[in-house]
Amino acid sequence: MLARLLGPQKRNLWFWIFTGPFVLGLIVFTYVPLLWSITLSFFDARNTVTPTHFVGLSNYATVLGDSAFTSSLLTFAVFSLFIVPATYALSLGLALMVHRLRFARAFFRSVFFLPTACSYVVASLIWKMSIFNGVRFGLANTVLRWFGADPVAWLSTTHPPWYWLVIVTVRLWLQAGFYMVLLLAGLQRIPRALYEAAAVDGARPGWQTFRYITFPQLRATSVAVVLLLVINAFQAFDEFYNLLSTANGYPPYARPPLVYLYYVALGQGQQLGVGSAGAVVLALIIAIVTVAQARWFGLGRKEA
Amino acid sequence: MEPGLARFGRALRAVVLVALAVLFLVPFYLLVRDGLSTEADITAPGWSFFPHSLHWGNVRELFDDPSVPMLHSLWNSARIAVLTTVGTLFLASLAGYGLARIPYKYANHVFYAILGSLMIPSAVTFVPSFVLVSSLGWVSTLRGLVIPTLFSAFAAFLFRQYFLGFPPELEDAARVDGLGYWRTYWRIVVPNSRAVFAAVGAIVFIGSWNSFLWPLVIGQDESAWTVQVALSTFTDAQAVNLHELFVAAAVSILPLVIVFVVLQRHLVAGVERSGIDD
């Protein structure tokens, strides 16, 4: 029995020894919160991680019929149509001319990763304190100033909404590199052939070639690139959290899901079984989205 | 394409690419310029792109000021950062070969199990793990800040991808040799492996030194706070003193572009193979 157990030459044990450890700490800190959060969101939990009484739905009501969390999926939408097509046209524009260099290539690359290498908080730093700084200082505003314009307050004017662009560049530059490298790796892919046998069929180098093979020869990466993006996209804090929020407190307008889901169940009050519905709600919306998108872009389907 | 015209666009692109370069290495260049100029230069009404001089004393002021941790914090990011890299590597890689070399009925479910994991955002479960570190008692722990960081699906999976593209003749003398799995592994397999090793440890490394959102919620008494929660609550500030903030910031990014430096091929390596790939 027990030798059955173990399998041939022990593998079964073998595989446990090297799998176990992993698997057991990724049951703990990954599944078993996932499931106390859904038992979470039924009960009424206020400063407390226990369960205190049964109340149904009213907790995910209580979500859906709040306006802040609502709001907070449209700032999410707002969000992500500005930054993902942003982020992708600039990294396939960088990836492009970079792949084409004949020479300083890893010098541009390393320029354009870098900065990976830096944290949300020091960038939404640079942003919010040097670059948008709302007083005559900021470099924006001096820019402004060479035009004749007046300064502009970025961060705290709401019409129009220039908080926007602060929000969108920062992280545009934070992970163009990211996406370049990505695509990169995949422009290095596409067979040469393709662009000879192009060339002999009369393709002219530039905007057909691009059109008729390297972009569709880009699909799988592209997909890839968008999918993360939106998830990225969807999971966005830091800058936020460090662009907006003040010693007096978060301002009221561009709050995206988990700065909502922060101040409600980790704020005062400590809603949180208000806050585990609020978490299983989005986990529901971006498992639907990555499977729409999955479908949409037809992933997993063979190249042709 | 005429000769004429390509040589045009050719240099078309190549203006772009410096002008894009520019701009990327503007902002590493305000944090410095910030860091090392008195609070009267950065104010003054004239913007001007060379500070008039550099203030290397502002460093020194940033760690006599008693009223910023910057020491402690750098501390804790330090010992937070390299416990999570070491640790993560040391599981994920096991669980990739396990995963990838011992052949086990079951081993395609857990597989699927920990892929599967993958596809719950880490951040949407953030309440309920700061549930969970909270009622073990973990809030403002050391524990607290780097044991649930270590299981990383991800990491599991790119050295599950990495060792099934492992060349089996090497395991096969091992074998021969009489070396078990245990022994193959470190002996064989490991120091066969640096560079994905190299790759992973980076990615992961640069993640926890700039992760944010874990060590704010878990982080929460100043004994506890990282470089980044330090960073933001000082930006925070009623009274904020503009240069000592950039020469925090400039200090706190230091050791990641030195990492960034060393390891920057392993870490365009690994960045390339994250992308999904058949």
Given for the second form:
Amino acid sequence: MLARLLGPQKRNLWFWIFTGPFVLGLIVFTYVPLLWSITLSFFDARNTVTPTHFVGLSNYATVLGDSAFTSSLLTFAVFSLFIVPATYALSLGLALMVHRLRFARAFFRSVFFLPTACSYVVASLIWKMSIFNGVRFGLANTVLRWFGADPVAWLSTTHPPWYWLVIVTVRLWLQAGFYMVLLLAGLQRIPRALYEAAAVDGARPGWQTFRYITFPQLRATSVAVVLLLVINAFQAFDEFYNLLSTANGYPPYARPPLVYLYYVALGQGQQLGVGSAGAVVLALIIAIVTVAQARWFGLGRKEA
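Now show me the form predicted on its own; what you just gave was the form predicted in complex with its partner chain.
The text that comes after this line covers the one chain and nothing more.
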């Protein structure tokens, strides 16, 4: 077995020396916890990660019958309804703008990509304490005061739900640059000859070339971007928790699935079995939605 891994004359030795630590880390920190979580989902595990009593599908029934879990899925649906099209539109606009620049293209690409390196926790605290602070000294309320409007408690006002503005804008600022780079790579792959042929045929630069050449040629990249945006929306946690949680706990509104699972598994009851079942259900939902989207968009389908 060892000789087969090393190959003839140990030609694969350096391959395993360099990749071995990463493979081992992937197994220890990803696959083992994943399999252990699936195992825990079939056991009654409270305040411990050691399975105690086999309960079968009881944990799954508890999760699916909990109105808080279904409410968290509704929160995700609302969040994705805002963040997915907004991020795609902003990223595409930035990519088109940077792609058309004749000078300092690398500078502006770096500037728009830079927020991606910022921590979600740090950005959430800046949005919460400086920009959308509920007191009149916050930046947003200062601007409102210039126009004679009253201050707004952005994160605690539910009618209308102003907290969505805070959550969506911080996520938009953090991730738009990353998807801009992906779309920019797609734009750079479009052959210049297509635009030259369109100009010969009388197509006007601007909306016509974008609608009939640029956007169709970005189809594969756009599908990948939308899939990544939906998956990332499912995994939203940091901005919700750091923006809405207070010393009194988390409010009953705007709880995405991961915040729900956090309080189930690590809250007062520490029902790790139920939390693991919820994580498995969430993973299955993400997989089903991703496959359904891929088939709907025709990802991987050969062009006719």
